[in-house]
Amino acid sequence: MLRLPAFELARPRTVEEAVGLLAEHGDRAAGLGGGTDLVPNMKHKLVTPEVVVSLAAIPELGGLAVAEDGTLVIGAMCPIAKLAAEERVGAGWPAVAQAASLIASPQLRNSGTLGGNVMLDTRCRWLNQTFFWRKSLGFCLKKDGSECHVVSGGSRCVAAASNDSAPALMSVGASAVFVGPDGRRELALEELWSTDGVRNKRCEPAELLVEVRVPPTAAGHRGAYGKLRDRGSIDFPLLGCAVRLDLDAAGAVLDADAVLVALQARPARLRGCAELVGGTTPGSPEFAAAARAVAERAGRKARPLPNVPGDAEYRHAMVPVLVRRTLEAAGAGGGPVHPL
């Protein structure tokens, strides 16, 4: 039986109080949202905070609203299930709603929060195991050891970002709002990530994610999120792909974006997508040819490592397949993506 280590539970009622607790206890504290990631990690002794700061009693963190200027404002404690089911999100930001609907399982989406998924720690097949299992290997570069089991002789952790919401939010230009001891700051979500698998977020331990802001989309916006996984539920992505298409009044692609996840420590933007599909009309032979070209480029650029479960060569072979089918799904209006 995996047991939780001893800890003190704090229940602040304001953001300021929560930030104060995080600042006071530093690395000995951890914030608790839905607990679907933190609690298993504590049982595996990947993190052993002495103070767990629950955010459940801070009502302002649970909001989900569309502001007067059309900005989607998602509180860090907004349940993933609520985000996935909100009709306004599905209509205005379809890739975000679709990604949220594919996270974990219905039970976990009811408990898990958008902030928790955005701030999800990097994962690795050699790391996310029991303490006994990791100890038998001599631990690893990310936790308790000095050796990377993925890249022999590697000096930098390559544990993978595995949060489905990240590429979808990046594709639509979302920003993250933090509150810390020095006040409030907002940064583009793509600027949050680093390539260091040990700590892939550019924020301080005492900073608290309070909301994610997503700008309004134009009338011609289309989006989709495709997820490769072994099972139809629960699993983290073996590969994830978010696509944004913005069409002009005539129905041709005016702008486009594609973002991949589960390849490295940060979500990866696929460069050149807009140039290849720009000017084509979804459903046309030209769009199909452009989608294949984008997919082929993705297959050349993306090199999955054996850092998450699943054969790396299979995942590499599936990169162009998932990218092409996600582009096609976005062009068709955001229907489901069938990667297999």
Given for the second form:
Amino acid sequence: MLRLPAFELARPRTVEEAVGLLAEHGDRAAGLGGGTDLVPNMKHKLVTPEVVVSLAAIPELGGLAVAEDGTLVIGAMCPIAKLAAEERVGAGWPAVAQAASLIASPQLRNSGTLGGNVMLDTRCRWLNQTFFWRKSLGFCLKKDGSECHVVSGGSRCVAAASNDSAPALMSVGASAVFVGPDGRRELALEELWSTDGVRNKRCEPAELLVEVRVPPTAAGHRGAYGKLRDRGSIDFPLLGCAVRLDLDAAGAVLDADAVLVALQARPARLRGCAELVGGTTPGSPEFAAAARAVAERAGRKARPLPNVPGDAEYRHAMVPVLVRRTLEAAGAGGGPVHPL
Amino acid sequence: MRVVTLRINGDEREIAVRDHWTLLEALRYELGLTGSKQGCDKGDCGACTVLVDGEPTLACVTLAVLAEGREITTIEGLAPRHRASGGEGADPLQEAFDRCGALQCGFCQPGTLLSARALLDRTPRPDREAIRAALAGNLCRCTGYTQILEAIELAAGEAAGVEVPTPEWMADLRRAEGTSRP
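Can you now output the form predicted in complex with its partner chain? The one shown was the form predicted alone.
Everything in the complex follows now, all chains and molecules, and the chain you saw is the first one.
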């Protein structure tokens, strides 16, 4: 039995009211979306806010729409299940729909929100444990302690970004819209992350993520998401890979992108993907060779740590495998890649 | 404390709760509805699954206060709901679980049944892949799942008036029972 620490629940009805509450209470407040990340974290006393600001009664946050200019606008409180099931998302932004469909379990996708997955706290096998468990080890760098159990002597937290939606959204150039005490700002999702596992997002505590905007994809767009995890039914990623391929009218790759998650504190773009696969045609031996080259490059660059569950050596060996398979799936207009 | 009115299994129940109480705690310790099980208590195992507005939801990560105004169905509500719609006995899914031996310790069963009920309400004849996907958030440590899948196929088939092939193990069971009898 895991009891929640006591807090006061606020239920604002507007974004302005919510931001006001977050600004008023500062570090003593936390925003509550679907509760699938915050509630377990509170039960583990990783966060112990005095005021929890529920966003459930703010109707404007729950939307999922395609704007007139073709932009996909996902409200922060849009349930992940709704995003995964929306046909227009699957057709226009397949990597996003595939990633959403592989987040957690059906029940958690019903309650969990897209905004909550974007804002998911970093995870580590030494962190996401009960207070008793953590206390018995003298806590850790991220919470209550001063020692990192992943990197001996390490002074920087290496808890891993574990949000499947982030690489998928980054692969298609999404941006995040925040509202704070100083007004509204939109930034490319790429710019949101820092490399600090303690707090891997560059936003103020009083800033509220209100929506994610995804630009329209071109006619020749193909995308896929690949996810490696222990149990295919529920787990966070041991490794995640989102791929975007934009093809020209003749079917050759014009532009390409691959973004990885669960390796470090931030989701990271694999550089040089477009140069390697550009000009090749999915299904051809040239494309297959280019996909292998991208995969090898990803394997060389990746430095998996024993931060999330799963053997780091195994995860390292799987980096090129997952990257290659996800590239091939995207090329074939398929996916998701989920080897379980 | 605040007083909330929860709509549970068709009844309105007024209870006093603290802001930090989960729906699961309110169900089990305030309302005595102990059918919803407290397993991992952190959103992994699915033992606390209830239906909120028809959708499978984990009561252990849902705040009780935020469940106000929603239609909540727990395992205790399945048989009454079936009878209220003109049926007899328990929910056909419960009957099918019984006939197929789709449980051992029974701890996961309330949550599994509610996930299955939500699936059949939406998709009356799901294929096995759809059943597996719908039950992905309900962990069972005893059965190996096979009989759970068979029970859901049986209930769905019978509701549609279709004959469902008898699982192979059932013939073995009958044979074993026949030989062991004096």
